[in-house]
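The data below hold one chain only, encoded as C-alpha cells and taken in the form predicted on its own.
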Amino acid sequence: MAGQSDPYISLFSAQEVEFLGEDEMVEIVPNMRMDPLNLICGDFGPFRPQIATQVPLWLAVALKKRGKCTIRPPEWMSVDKLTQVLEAERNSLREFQPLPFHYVEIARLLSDHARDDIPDVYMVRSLIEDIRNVRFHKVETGLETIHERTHAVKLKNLSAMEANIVRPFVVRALQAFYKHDSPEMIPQPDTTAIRRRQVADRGPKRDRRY
C-alpha cells in the first residue's frame, strides 16, 4: 500500500481508504434464501427473505448489484440526523462531532450503489458534503495554532479520510519544530577531523636554532 515506506511524506490513496471502509457493517434485507457464508473475515447469514441481517459493506454492495437485497442506510444517514450534526459542527469552533470513522466512504458507496434505498439521497449527499467542508475548515484553523512549542496535536473524532490527509503535514511540522527546538539532535560536523586536516596542511615542523 502507499504510505508504508515513509510515514512522514505519504498518504493512503482514496481507493485504499475506501477499501478499508468496506469492512464496516451494515444491515441488509435479503429477498432470497441462502445458507450462511463462511468467510475468512467471519460467518454471515443464513439469509432469509425479508429478515434483516448484518453483513460487511462490501458484501452488501455485491448482493445489491445482483438484486439479492436492499440495504438499510445507517441511522446517522437520515436528513434529520445529518442536519443536527451540521448545526453542531458549525456551532462548535474546536470540537468535532462523533461520526463513524469511515462515514465518508460509507456514504459514497451507498449513494453510488444503493441510491434507491436512501430516502432523500440528494439531500443526504449535500449535507455530508457540507459537514466535510465545515470539518476541514476547523482542521485548517486548528493547524494554524501549531508552533515551535507544540509537541502533540489532539484532534478527537476525526474520520479516516480526514486523518489520512492531516497526518503527514502534522508529523512533518512537529518533526521540524522538534529539530529546531533540540539542536543536539541535529548532526554536527566533526570538528576534530577538521582540526587534524588543518594541522596536516601546515606541513612538517622545522627545527629552529638560534
Given for the second form:
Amino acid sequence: MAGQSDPYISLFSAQEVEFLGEDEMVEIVPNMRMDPLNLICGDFGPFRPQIATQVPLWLAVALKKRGKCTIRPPEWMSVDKLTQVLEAERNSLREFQPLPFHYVEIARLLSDHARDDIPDVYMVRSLIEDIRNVRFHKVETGLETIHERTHAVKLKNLSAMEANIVRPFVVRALQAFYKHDSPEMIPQPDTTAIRRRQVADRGPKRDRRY
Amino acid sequence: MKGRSLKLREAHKSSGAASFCSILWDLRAQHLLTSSSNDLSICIHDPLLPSNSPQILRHHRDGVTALALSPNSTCLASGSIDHSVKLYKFPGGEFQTNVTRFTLPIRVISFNRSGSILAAAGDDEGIKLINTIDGSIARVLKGHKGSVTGLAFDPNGEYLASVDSIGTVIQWELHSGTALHILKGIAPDTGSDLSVLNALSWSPDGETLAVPGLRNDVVMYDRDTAEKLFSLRGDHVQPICFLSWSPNGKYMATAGLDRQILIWDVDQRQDIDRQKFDDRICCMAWKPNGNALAVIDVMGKYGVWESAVPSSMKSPTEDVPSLQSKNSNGLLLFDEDEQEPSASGSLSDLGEDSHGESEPPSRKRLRKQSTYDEDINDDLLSSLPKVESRKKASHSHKESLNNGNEGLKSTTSARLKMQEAFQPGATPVQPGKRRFLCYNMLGSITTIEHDGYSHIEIDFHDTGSGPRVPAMTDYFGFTMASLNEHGSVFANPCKGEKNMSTLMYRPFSTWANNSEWSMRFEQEEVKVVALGSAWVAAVTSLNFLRIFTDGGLQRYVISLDGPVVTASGFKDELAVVTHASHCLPSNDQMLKFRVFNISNGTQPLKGHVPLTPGSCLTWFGFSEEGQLSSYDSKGVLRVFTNQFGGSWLPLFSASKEKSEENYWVAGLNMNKLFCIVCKSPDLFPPVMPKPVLTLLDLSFPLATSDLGAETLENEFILKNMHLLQIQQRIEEMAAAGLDTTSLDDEAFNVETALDRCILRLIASCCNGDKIVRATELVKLLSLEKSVKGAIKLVTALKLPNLAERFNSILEERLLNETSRPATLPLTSSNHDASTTPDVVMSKFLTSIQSSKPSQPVIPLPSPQLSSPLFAKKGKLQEGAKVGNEKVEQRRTAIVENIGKVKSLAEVKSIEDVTNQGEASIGEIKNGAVNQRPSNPFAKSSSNQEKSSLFDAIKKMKKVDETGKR
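Any chance you could show the form predicted together with its partner chain after that form predicted on its own?
Expanding to the full complex; the earlier chain stays at the top.
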C-alpha cells in the first residue's frame, strides 16, 4: 500500500479508502432467492425476494450490477437529513456533525452504482458535495491554529476520506514544530518512528487525535 | 382530568380572523364535510385518510356559512354569504342547481327528516322552506327580529324550531306555518359577532328541544308545551355556542365560548368528559356509526375526537331511535319525490312569487305539501312503532329497556353489513393510481385504469426464476385476480347487461400456443377466484363453486351454502370462506370455511372462522407450509391447527406492536409473518414505490405472568406447536410410505431447542420461586439428558429438595422406559454389552456433579466384570477421585438408588431371574435390544441405538452449557 511504501507520506489513495469503505453494511432488497452466503467476514442472507437484508457494500454493489437487488439508501442519505446536516455544519464552526465514517465513499459508490435507488440523486449528490466542502474548509481553518505549543489536534467525527487527506500534513507539521521547538534536542530516528507507528495505529478509531 | 389533546388539522385558511365554520358527517361516516365563512370552498375529507387532500367544491362566490346533507346523503346543500343556496350531488359533488337566492347572507340551512324540504334562513327576515325537488319555495316563515342562526326540524316532522341572534326561539308548526311558541330572550344574545351563531337541536327522539341558555347552560324544552324541562349546567364559564345530540340521544356535546367541549350524559344531567382547545369550537358532529365527534374551530381547523364518550359507557350509537326509518324512508321518499313534480308542478311556476304567505295558490300547494309531510309521519310511525314506544318509554324505565332492544334490532339491519367478497392481497381502487389485484409471496398483479380500459402488469418478486410476463391491456375491466407459479386468473364483475362477467386464465408457460382461455357467465357474477396446482376456481354470485382444469375444462360445479367472502388456493387445496349467517347484533361477522382437496375430491376440513369482535376478515390464505391462516381487521393472525380437534391459534396481534403502523399481510411461514408495514392512516400499500416485505415474529397473545419471562414462555408455546406440526407431518409422510429422515432430524432439532427453552424457563421459575411450575416443566422435557441437566441446574441454584424431586421424576421416567424394551426376548449372554449401562451410569454421575462439569462425559468402557457390586464399586472409586467426600456420599446413594430401580424393573419383567443376576440382567437388557449375541466389542450394533446415544451425549454437552448460563 502507498502508506507502507513511502514512510513519510502515510497516505492511502482515494481508491484504497474506498476499498476500506466497502465493508460498511447497507440494506438491500434482493429480487432473487439464494441461500445464506458463508464468507470469511461473516454470514449474509438468506436472500429472499422483496425481503430486506443487510450485506456489505461491496456485495450490494456486486449484486446490483447483476440486477439482483435494489439498494435501500441509508437513512442519512435522504435530502431532509442531509439538508439538516449541512445546516448544522454551517452553523457550528468548531464541530463536525456525526456522519458515517465512510460517508463520502458510500455516497460515491451508491450514486455510481445505484443511481435509480436513491430518490433525488442529484440533490443528494450536491448536498454531499457541499457538506464535504464545508467540512474540509473547517479542517483547513482549524489547522491554521497549529503552532509550536500544539502537541495534538483533536478532530471529532472526522471521516475516513477527510482524515486521509489531512493526516500526512498534520503529522509532519506537528513533527516539524516539535523538532524546531526543542533545538537542543537532536531528534533521534527512534522517536519519529514510534510516533509514526502510533499514528498508524489509531487508524480505525472514530475519534481521531494527532 | 386526563391530559389528552386532540390535534386539529387545517381545512380552511382562516386569515387570522375568526369565522363560522361547519362540519358534517355523511350517513355512513365515509366522508367529512367542512366549510368556512371565510372560504369559498367546501371540502370533502376522507376521515380514514386525513392526509389525503380533500375534494374541493368551489361554486360559491363568497364564504360558505352553512352546510346540510339530505338524510340519505345523496344531496348536499350549502348556503353562503353570496346570498345563494346551492344543491350538489353527493358524494360526487357535481353542482346541480341554485335552489334559492336571498337578499342578504344566509346563515343556516337544514333538511327535514325525509329530505324533501330544505329550510334556509339568515340575515333576511324570513325562513324559507324550499321543496328540494323543483326548487319551489313552499313557505316563508316570518317572525324573527334578528338574523336567524339556528334551524332544526323536529325528527317527527311536525315542527321546525328556529333561533335568532338576539336569543328568540320560535317553534313553528309545519302544517299551518304558524308560530306555536315564541320564547323571547331564552338564548344568549350573540350580538354582531358573526362567528358565533346560536344553535338549537331536537333530541333524536323528538321529545325535547335543546337550546343554549343564558347561564352558560343548555336548557331543554318540552316538545309539545315548550315548557322548560331541565337544564345541563356545569363547567362552562361562558355561553354555549353549539350543541349536538349523540345519535342515540343519550349524550350531548356542547361547545362554549370558553373554548372547551363538554360531553354530557343527558339522563344523568352530568358532564362526563371534556376537552380544551386553542380556539373556539364553532361546530361539531357526532359520527353516525361510531363513538367519535368531529369538531371544527373558528380558525378552520378540524379534527375527530375518537371515543368522545368514555369506552366504559354505553356507545353513543347504541339504541339509535329510528335510524332505520331515516335510511329507508329517506330513500324511498326520494324516489317518490321524483314522481311528485306532477303533483306540485303546477305550483312550482308560482314558486318565485309565492313569498307572501297570504297568496292562495301557494297555500294550496302548502296544504299538499303538509299532507304529504303527514304521510311521511304516518309512514314513519307505522313502519316503526318504536317512535311511539319512545314516547311512552320516557315515562317508564321498564319499557325503555324493551325499547332499547328494539332499537338495537333496527340498527342491526341498518348499520351492520355482511362483509363483501374480497380477494386476499388486493387493494381497493384508487382513482388515477395503480393498485394491486393480487399480492402474494410470489409476485403481484397490478392494474391501472386509463381511458376506459385497464393496463395490467404481472411482476414476480424473484425476477431471476419467475417467468417474464408481458403487460396486457384489459378491455374487460378485471377486478379480481390470482397468481401462482403456473399462471394467472382474472375475472370481472358484470357491469350492466352487455358486459358479462368473464373469467380468464393465462398460463405462463405451456407447450401449446394459445392456451389462454376464458369463460363467460350469464346471469351470474364471479365474486372470488383462486388458483392451485392445475386447477382454477371461481365462486359466483349464485354461490356456485366452479372448478376448471388449467386447460379450461369445466371440471366440477359445487353449490356452496352461503355467499362467498374469499377463497385461496395452495397446491391441491382450496379454502373457501363463506358467510354462515347474517352478522350478529354485536357487529360480528359469522364466517365459516371449507377446505377442498381438488385432486382427491375430498373435503378434509371445515369449520368456523373466528374473528376479533367487531372486526372483519382482511386476509385469508395458506402459510408456506400449507397451514390455513387468517388475518382480521383488528390485526390478529390466526393459524389453523389439528390440535383440540381442529382449532385456530392466535399467533400474532398487531395491537401489541407499534400503534402507528398497520400491517398488510402478504404471507407467513412457521416462524415469521411477512407483511408490508403501512404508516398509520394508510391501511394498504401503494404499488409505487415497490413495497418491501417486513418479517415479524409470531407470538401468542400471552397474559402477563408473574414470571416476567414472556419471551421464554412464548418461545415455549411456539416450539411446542412446531414440534406437534412436525410430528404430524412425519406421521402423514410415514403413512404415505415416504422417507422421513429429514423431518426426523428437524423434529430432533426442535426438540433440542424446546428443551433448552424449558431449561431456561426452569431457571427463571427457580429464580422466581415457582417450584411447582418448575416441576411441571421438568416433566415436559423430552430428552433424558435435559432432565439431568435440569437436576444439575437446580443443584447449582442450591435447591436440594427440588433436585430430589427432579431425581424422582427422572427415576420414574427411566422406569417407564426400561419396562418397555424389557419385554423383548432375552437372547444374549451375560457378557454382552456390559459397557452400555456403565456409560449411562457414569454420565448420570457427571451430570449431578455440578462442581465438575468439565469431567469427561464418556468414560472409557471399562473391561470390568459385569457383576453389579463391582460396577458400583468402580463408580465409587471414580467418584472419589473427583469429588469431595460429601458429594461422593450423596452420589453413591443416588447410584444405588438407580441400581435398585433398574433391578426392580428387571425383576418385574423377567420373573425367573435371581437376585445376584439383577444388575447384569439390567446390562443384558441393553444388549438384548440389538438381539445380537456374543460380540463384546460391539458396543451397540444397531444404528438406531448408536445414533441416539451419541446424540444424547452431544445434547448433554449443550445442556451443560445452558445449565452453566
